[in-house]
Structure formats: C-alpha cells, structure tokens
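Okay, so here's just one chain, in structure tokens, the form predicted on its own.
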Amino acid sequence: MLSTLELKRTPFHERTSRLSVTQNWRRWAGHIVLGSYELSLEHEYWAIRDGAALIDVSPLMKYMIEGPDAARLLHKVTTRDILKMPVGQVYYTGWCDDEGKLLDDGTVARMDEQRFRMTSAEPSLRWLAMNAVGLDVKVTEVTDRMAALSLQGPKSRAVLNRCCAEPLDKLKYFRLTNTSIGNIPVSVSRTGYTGDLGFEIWMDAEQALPVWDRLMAAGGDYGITPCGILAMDMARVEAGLFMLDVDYTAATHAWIDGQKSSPLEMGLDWAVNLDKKGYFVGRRALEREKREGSAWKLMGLEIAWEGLERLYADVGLPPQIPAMAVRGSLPVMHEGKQVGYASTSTWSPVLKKYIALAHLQRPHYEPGTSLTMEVTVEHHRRQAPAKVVKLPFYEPAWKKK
C-alpha cells in the first residue's frame, strides 16, 4: 500500500479523489496520482482518442530559467538551437552528460526575450545551477507552485473555446500562450504526451480547483472524462513516445554504461541539432556518433496477431492480451540470438494490433526486419513472430492542424 503521508498531493487531488471509483493510486515524482477513475481504462483511453480527456499532470517538475542570459544557458545544457527559438514556441528537448548520453527529456517554453519555463520528469535544479556558474541567470523551482491539466483528445479544442477568454483556433503545434480561464490567468501550450490533439494548461496552484471546475463544466456535452496515467500509458506507446525508468535509463542513474542511452538511439535525430552555434554538453560525442552511426535504436514492434494466437491455441487457449501497458523487458530475438528488448508493450484500441517499443542493435533496427518477441504462454515462455517499424505507430492527421 501507498503511504499518503510519504507522497504530496497535487492541487487538484480533491477534485480526482472523489471521482475515482477505483482508488487506484500510482506514484510520480514524490505525488500520489490516479492510474485510473474507473475499473476498466476503456472509456478514459477512448476518451483522449475520440473526445476530451482531462489529466493532471502536476507532479511533473517545473523551473523557471530568467535573466540576460537564460537563453544561453538552455543552448549550453540542451540538444536544441535556443538561441534561435521565438517567443511563445515550446521545444521538447533532451539534455546529456559530456558523454552524450541522455540525462533526462521534457519541454522548454520561451515565455518572453529572457524567461523560459522547463519541464522535467526528474530533479534538475542543481544540473541547472551548476552549468549556469558565470551566467547572468536565475533559476527556480516552482514545482509545488505551478499546477498543470492535460486535456487531450479531437475535441479538446472545442472545449477549452468554450472557457477561455479567447478562441484557441489559432493556436500551432508547439506553441503557447496566455489567457484565461473564467478571471483565472493560464497559459495554455499546444502539447501533450498522447500523440493527439491536445493542449497543456499552467496556472498558479492556488487557483487550481477553479479551473478544474470550468473545463469540467465547458466540456460536458463533449463527454470530458477524467483520465488516469494507465490510459496514457497506452496512448504514448501509440505515439512512440518513451518514458524515463522505463525506456530509459538517465546516465546518472546507470550502473553500467550499457544502461545508457543517447538522444540519436531514442530516435531523436530531428531534436539534436548538431548545426547549432557553439557549445553544448555531449555535442562532441554525439557528432561522433553521427558521423558513426548508432549501435541501437528505439524502434517500433508490430507483433503478428496470427503467430501469437497460434502460440495459444497449442494450448488450446484464445490470446491473452493484458489490459494496460506493460512495463517490463522482453528480450527479441533475431535465428535464436537475442538483438534487443523491448522496454513497454501494450494492445493498441485503435489500431487493433499489439505493439511495443523496442531497443534494437545494428543492423536489426531496419524497418521491415522480421523479429520475434517473447511472451509468457500458461507460464512458459515462448517467442511471437514480430517486424520493426518506424515510429510513430499512431498520428492522426487532427494532430497538428
């Protein structure tokens, strides 16, 4: 059991805590969250898929970065080109050790010429100040302070048009904001961590319930619905979207350099931007292993319905596909030699296929490669017939329009 004395709540907890039907509380970042309202995580997956779903995503950890020389600090500790990012475009970025290898991942928002707000799923605060020794920069943590909604799905626009001060139709992919909600000051980014249509909402955690209260009412004939982080869970593996501890391993937390994974083998080539001007931590090792090539990739796995009900049916059972997204390693295998693992795996609703992402060595990561996948038949272990693809596995066109 999750002790509620050793994990804080969020600003909308007494909100989420009388939905909920299951009590089924998760751990983040030192919070007691919801894994999910209700017994099954059908309608709150579908929600984020076909309406509007509405998650707290408060425990993710917030910092300030202020002052003539913000900018440059963020260019020196991320893989993205800051000094040429406008006001109001949000980056997501990872960030790496002088080995190049990915200490954390999350969001940098250019909220005016010399203030940026960072998102981070781990503590950064001291990684911050160290590297802004010499900088005209301050930086603060506002974690506690700063209270932050998801709502995502293809009608999460409709509904926060209903409630803030001005239509968000205009409003870009990656770009942010500030309004209101009811006399409420927000500022509302077009993110998310679902692969959908989908907006972040930032206010002061005071005026927290409040605005929970709005886009609940604003969003009833749009069949709004609370959702959990087990639903989510499935959504982001749709997306091709990895998370920290469970995907990956940050480099400070390795015990073995093999634990360590680079932006380039997490797939994110288009977020490293090695034509940027000056220096960055990891920039050198991470130009060598450009030139180079990587020896892993995160990649997709479709898994073949047909091989694994066949796997089954020797048994004389129908498949057993579980619930939610499973956190856990399974090795793949390439002729009975292991290639790789794959980190999370789950059933995709909408695609009506099971799916994992998966950590592949060269040259096994070619899309189209033909691979198995373990799985546990009646308690033995047996290898389904499986094939890398690219990532995302799910984007609907809705996404960035």
Second form
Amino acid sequence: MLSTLELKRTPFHERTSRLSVTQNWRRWAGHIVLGSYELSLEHEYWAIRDGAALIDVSPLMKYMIEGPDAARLLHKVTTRDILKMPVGQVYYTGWCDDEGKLLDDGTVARMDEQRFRMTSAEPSLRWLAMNAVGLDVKVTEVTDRMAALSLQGPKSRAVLNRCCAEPLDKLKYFRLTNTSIGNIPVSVSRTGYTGDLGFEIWMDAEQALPVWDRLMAAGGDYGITPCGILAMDMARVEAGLFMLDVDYTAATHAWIDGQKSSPLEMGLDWAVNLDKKGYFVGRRALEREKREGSAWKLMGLEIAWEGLERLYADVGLPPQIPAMAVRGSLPVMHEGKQVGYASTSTWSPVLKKYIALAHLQRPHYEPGTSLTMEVTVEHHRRQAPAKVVKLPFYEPAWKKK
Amino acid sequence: MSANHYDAIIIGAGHNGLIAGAYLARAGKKVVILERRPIVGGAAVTEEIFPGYRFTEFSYVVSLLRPEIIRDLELPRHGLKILPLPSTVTPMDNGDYLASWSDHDQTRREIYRHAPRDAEAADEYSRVMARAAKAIKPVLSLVPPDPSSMSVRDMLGLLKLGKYAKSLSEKELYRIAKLVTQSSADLLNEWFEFDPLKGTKSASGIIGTFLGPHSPGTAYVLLHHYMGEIDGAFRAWGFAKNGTGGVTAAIAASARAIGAEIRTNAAVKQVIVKGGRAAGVALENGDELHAKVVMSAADPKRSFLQFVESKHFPDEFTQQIKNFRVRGSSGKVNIALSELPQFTCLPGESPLHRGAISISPSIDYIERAYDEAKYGQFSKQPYIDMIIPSMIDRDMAPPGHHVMSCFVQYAPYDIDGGWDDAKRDAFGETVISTIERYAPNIRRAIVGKQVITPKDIERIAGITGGNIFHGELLLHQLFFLRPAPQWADFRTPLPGYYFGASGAHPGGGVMGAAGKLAAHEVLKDWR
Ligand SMILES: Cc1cc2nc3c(=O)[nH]c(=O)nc-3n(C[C@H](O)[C@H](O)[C@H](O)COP(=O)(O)OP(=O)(O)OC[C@H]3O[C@@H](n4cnc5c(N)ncnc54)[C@H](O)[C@@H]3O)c2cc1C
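Show the form predicted together with its partner chain, please, the one above being the form predicted on its own.
What follows is the whole complex; the chain from before opens it.
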C-alpha cells in the first residue's frame, strides 16, 4: 500500500517506469507521470506530429454525471449548449464563476441521454455539487477508477484500427464511441491535447495494462512511441491550447482580480454559446464583455528569427533557445512599454519557428501587430521582434478529416 | 509578354534551380524552370520504384540546407519536415558495435566501453571541429572574393571575413588552415586510437571524393559535417519526411506559390545567344523560349561544354571547365525489404535502427576500398553508409516492411572496361554480401533492389561524370576556384548567362546556397 506521503502512481506505472531512460518524473494533479522517456524530446515530439505517440493521461480528473437532470446541470455550469448536445458528442468547454472568470476547462462527453463524463484539471466535485442543488443528478468522481491513454499523431487511427473491435474510420472529430480492445471494454473519443489526429482511450483502471500492451503491440509497425508530457507541451502550444496554472489562473485561486481570465479573453469565443437558452454561471458578465470587447486576449506570438539572430550576433553567437516548451512569464512590449506577457514559449520543430502564447492588452492583440518579447541573451535582457498571429499556429489537414 | 517569353529561364529543377527560381519569382520576375525529367528534384528525389516502397533515390540525409532559405521560402508551410536521425552505429567484426548518439553522455559512455581515452578526446575533438566550422560557415553564404593566388594567408583572410571568426585566436586560425590541407587519417590519428571510431569518422571525409582517408584535403570535408550543428534549434539535420524528394517537393510548391512556372519533360538543348548575350534556350523538342537572363542549374560540364557553343567562351575558360574534376566515385543501392534487417550486433528492433549504420571498421578498410577504385575496380569490401528510412518515416514502406538506403563507396565512373549490366549486378551483389556479413537475414528479406552506379547517376539524375557534388569538394575546386578561377561569382564569360548549382560556390549537398546566391547576383545585375 502506498501511503499518502507519496504522490499517486497511474495504472500504467508498471509499464511507463520501465520504458523511460530519463526517469524524468513530473507532477500532475497529485500523480507522478513521465516528462519524457528519451534523452532528447525530438523522437517523442515527432511521434505526435508524424507517427503515433502513446501518452498516459490518467491523472485527468474524471467525473460521471448521471440522472434526469444531468444535462441541465452541465448546461448551467459550462458555457456550451449542453441541452442540444447529441449522444456520442464531446465538447471542449470552460466553466466560470459569476463574474465570468474561468475556474477550469476540460471536456464533456455525452455517453447517453442521461449520462455524461466530464474531465477537468482541478478537483470539481464540490463545484458541481453546489450547482446541483435541487437537481435530480448524481455526480461521482471516477478519477482513480478510470485510466486514460491519449494516442496522438497521423498514424493513431491505423494503430487503433488494428486493435479495436471495429474500425474507427467513421469516428468524427470530437465524437466518442464504445468499443473494445482485446475484449476489454473501452470508450474512445477523437480528442487530444496536441492539435493533431488523435484519440483518447478510457478504460477501467484494473484493465489498464493489457490495453497498453495491445496498443504497443498493434503500433509496432507504425512506430508507436511512448511519449511524456514535455513533448506534448510543445505540441499543445503549436495547437494554441492553454493550460491551467500555466497560461491562466483559476478564478478561485487568484489573489487579485488581475490574475483572473475570462473564456473570451482566452480566445474561447467559439466555445461560449451566448445564444443558448437559459441561465448559466457567468452569463451576464460574459454578455457584457462580449458587448464591450475584451480588455485582454490570448494570442499567438511568432518571434522573428532574423531579429533573434541579430541580438545573438551582437555577442558572437547563433540564437540559443531551449529545445522544449518554457512555462514562464516573459514581458511583451510595444515601443518600450509593456502591453502583455507570454505565458508559454517553445521552439516549434514542425513550423521551424519560435512561438509563444501571449496575453495581450487591447488594442495590441490584433493579428499582424508588431511587438517585442523579452529574451535573455547571455544574461542580458533584450527585446526580440515578434508578430501577433491567430491561434492555432499549426493545424494539419488531417486533424479533423 | 507572350507565353514563351520570360524574365529568367532556369535550366534544371534540382533543388538549386528551384531555389533560384523561387527567389527570382519573389523579386517579381517572370520565371520558368525547365527540367528534362518527368519529375523535379534532380539528385534530391523520392521514387516508388517498387509499388508501396519509396526510395530516397540518391541523396538521403539533409544536413546543410540553409536556414534562411527554409524561412524565406516558408518551406515548413509547404510541407518540409526534418525528422531526427539521432545516431550512427558501426557494426564490428567481433559481433559488437560502436555507437554514437546525439546525447553527449550516451556517446561518451559508449566510446568509453571501447577506448576510455578516446571518449575524452571525442568531446574535445567535436568542440574544436565545431569552432572551426563556425568560423568557416559565414564564408558559405558569401560570394567568394577573387584573390589571384591561394596561400594559407589568403585562406586566413577569407576566414576573417566571417563575423564569428573574430572570436578565434591566431592558433585556432592556423589549426583551421592545417585542417584544410590535411588528410582525415592524419587528423584522426592525432586524436584517436580506436579503429572503428576512426574509420567511421574518416568516412565522412571521403564522401563524394575520389580520394582515400590518407589523401590530403579530406580533413576539410570532415569539417563540412559540423556546419549543420551551428544553427542550434534551427539546424536542419536529419531525414526529410517523404525522403529527400520531400525537400524538393516543398521547394517546388513554394516556388509555384510565389508564381514561378515549372516545366518537366523539357530538356534544354542549347542556350540561344543573340548579340553576344544569352537570350533564351532551345529545347530538345524544338521549342524556343526567350528571356533576358538564363541560368544553368545543371552540372558544370553540361552548362559550359554542352548548352553553349564554345565560341562564346574564352579558350582558357573552356579548358578550365574541361579540367574540372567530376569523377564519380559513389554508388547507391536502394533495397525494399519484407522485414527489418537483423544485424548480429543489434538483435531485434533497437533505437539504433532509426539512425545511420556505417560499414567502416577502420581507416585501413576504407583506404583498401579506395585502392581498388584507383585501379579501375569497384571496392570488393566497400564503405557503406546505410539508413532505414521506413524506421524514421513510416510512410516510406508498407506497414511491417522496410526500405534501406545504402550509399556505397567506391564505385569509379571510369571502371575498367566501362559499366554494363553484368558489372552493375556484380556491384549490387558485392554490396549485399558485405551487408550480409553483419545482417545475415538481408538476402531473404529482399523484395526488390535498385543498384545505382555513377553511370546511372549520370543517366538518371543527369549529372555528367556522376559525381554526387557535381565536382569534387577539393581544395582547388572550392571557394573562388569553383567552377573556375575568376568565375566563382555565379556569372560566366557569356553575359546574361549565370550558373547556380552544386558545381558553383559553395558546392554540393542539399544546401541551396548556390541557387540562392546566384539569384541574388542575377538581381544585382538587373537593369
Ligand atoms: C547518390 C547520391 C547521394 C547523395 N547523398 C547526399 C546526402 O545524403 N546529403 C546531401 O546533402 N547531399 C547528397 N548528395 C548530393 C546532393 O544530392 C546534390 O549535391 C544536390 O542534390 C545537387 O543539387 P543541384 O540542384 O545542384 O543539382 P541536381 O539536383 O543535379 O539538379 C540538376 C538538374 O538539372 C537537370 N538537367 C540536366 N540537364 C538538363 C537539360 N539539358 N535540360 C533540363 N534539365 C536538365 C537534371 O535532370 C537535374 O534535375 C548525394 C548525391 C548523390 C548522387
């Protein structure tokens, strides 16, 4: 028995821990998972972008929401139109406090007319229960009971077709199906955190290892590669996907208002269904923000390589940037005045560009705006020229096909 | 302008021709790129010779492609992806192997296993080479100056042009000067003792040359291999998605998007000269195309001895081009396989299968291979540089099957009695049996193979003499001497006729610098 002195291990630990050369463990929601398996992130990263990457995402918080009022609860809590949501659909969504500021973000999957599965980054049981007062709905946390794998990359479908009971060729983007892998019941959703073709596989934690083994065996011919969360971090930035506690602060964790972000500020306009019926938490504030425009926006920044080269040439060096995503705030300026900050920056191998997710103040968030971002060149703070671009940075044709 | 009138005509849609065309189109010129083959790419092509198995037919590793070209032409947006090629492994005769990785600790531990002193020397060696490469590198992107003679002093002057060279000490500059004239064997013997290590390192010094590791000048070629490392995150070292044809497909897509026209099956017969200037080209099919400027991006012999009548060039120039050494010395065997080759030293499937596999047990092995070539034979035990593209890019072969790219040296263009089918078969057989010594299942796994001799390089890719770099990277054929003294600035004695391919400065390899620099010179002269 592991004591509560230790962080939790995922149901795949027995496999993942043996495959990792680096033993580079990272914390994720009270668990340890692998940051990387290999000494260089390149192979894991390219598995996401060109092959099939197998990622243990079990630490995601998972909830089953069941009962006659399940849809009404989620309709009220999230910004999506859950009443109109078909069975077999998955929505990405954020959820807010009364001021329309984000508490968390995750996915909601409609398993059945009266049964949903929700994922989140932070514990959400209390928030859901508070909002369920007076509703006929049962919320159960299944985080530990349910294991989850993310299989991402252009070859992910071919791998799953080799081991799922039926082919997944018809499974559309953000849809879900129940099937089995070697007689083990699994649900497969066409979702992920990479912006590539990809699937997430949900199963009973007791059955986790045989599913892992089947996938690894089926994927051999496609170069399936166990992949840690560091390579995924690079991919998610390219895909314009943000992360709680890195790119925004949950409204409940914020000490001051300035630390909070609304879904509109985070660029989630498409996932805020203001045209949906009835009340939902944060509705009034979001309507106001929509009318008046957002003070901030999360946008993409592309750092101009020539500019970076010039800064480094001054000290006789070619540009030196880390070969992984950096979770750290970097000031963004306009003509010497700070107008925002980058929250995650990374080298993008597929785009061959240095990119960042940046919170920018109005009016500096329009695509095409020229700004500068701080870089540290040989211990000196310098400003590298950068351009505001729309997110995502990278969206391959096969992502939604 | 009518259909067959252009601002610029480019002969040859190898990567250099495509790049030159793209840059000219970017500057607003009406450009056509003419290619004799049905496909673009030149020596950087991928072809499906056996259904389902795609061969990166000639060139197979991307290492020197200029980052500014990748950016200017937005090649990632047009599909360029460079996949990692993280290791090199040298199988040894005793069933063991020597590996090197991109990770420093892994490599040090591996070399230490064989030769502890070499493990330390290897660190120092790569630092010295990388610093030297960093100093030389800026020269690659410059139009070379034209000193009347070349001495060590000139060489140093040239180096000092580079802004990075400022940081080098006099001692380091002299070390570089020595590097440029030394043999790779001498250089490596100064540093290392372990034969497979020296053999493998020396091999990169003889690629594309008709020289052995003991020949002077080969150390410089070693340096070329460190150039790519300097670009840091931007380095383009690895295996291109879809093979090297993926690189030229991206460049062609970019060129077309910018407005350049590309015509395939359009072999140029001759450059039309009017009033002492190049004025267009006549195609083999009889069509004539007209332009203000013509650039050849084919090899130097064709460009100057075939496309243009000799009366338009000074005799001295024609003589210099005739003397330009283009002796092909390399062959290629591309193999379609029903299973992974099982190397005795690497049972099962190992991460090392995603890297290079080098048959180079010692410097002597390679020198002996060269000896046979000197006397007009292909090597009976050749140096082979292999990769298994399907282990890196799963789209290269059907699932579970593989393709293998084997670069082989030496196979002289001027083989005794000339190349014929029987000799080609024998050459292919030699390569297979050499590999078989290290990977016994290879023969039964073969689904099909394509054996390419230097004569075939000439025939298929259209490179006269079959030298992979259009001309050896020898000191007297580099910088301001390439392709001929006084004509290294991409201009030629015929006004309006330019030259921008691997036979020009800074030389061969899928680098693109020649095409880009040539386009800039064309634009400078534009009136
Ligand atoms: C076997 C082999 C292996 C190699 N391996 C590597 C490697 O791993 N890495 C690397 O960087 N480099 C490698 N190289 C070298 C590299 O491929 C070449 O230097 C480079 O591709 C040459 O490009 P280019 O554009 O200068 O000329 P080419 O690619 O040779 O293009 C010239 C073009 O001109 C065309 N042409 C010729 N005559 C005519 C005509 N009359 N009319 C119209 N078109 C004409 C040809 O068909 C050809 O398409 C290799 C080369 C070979 C042959």
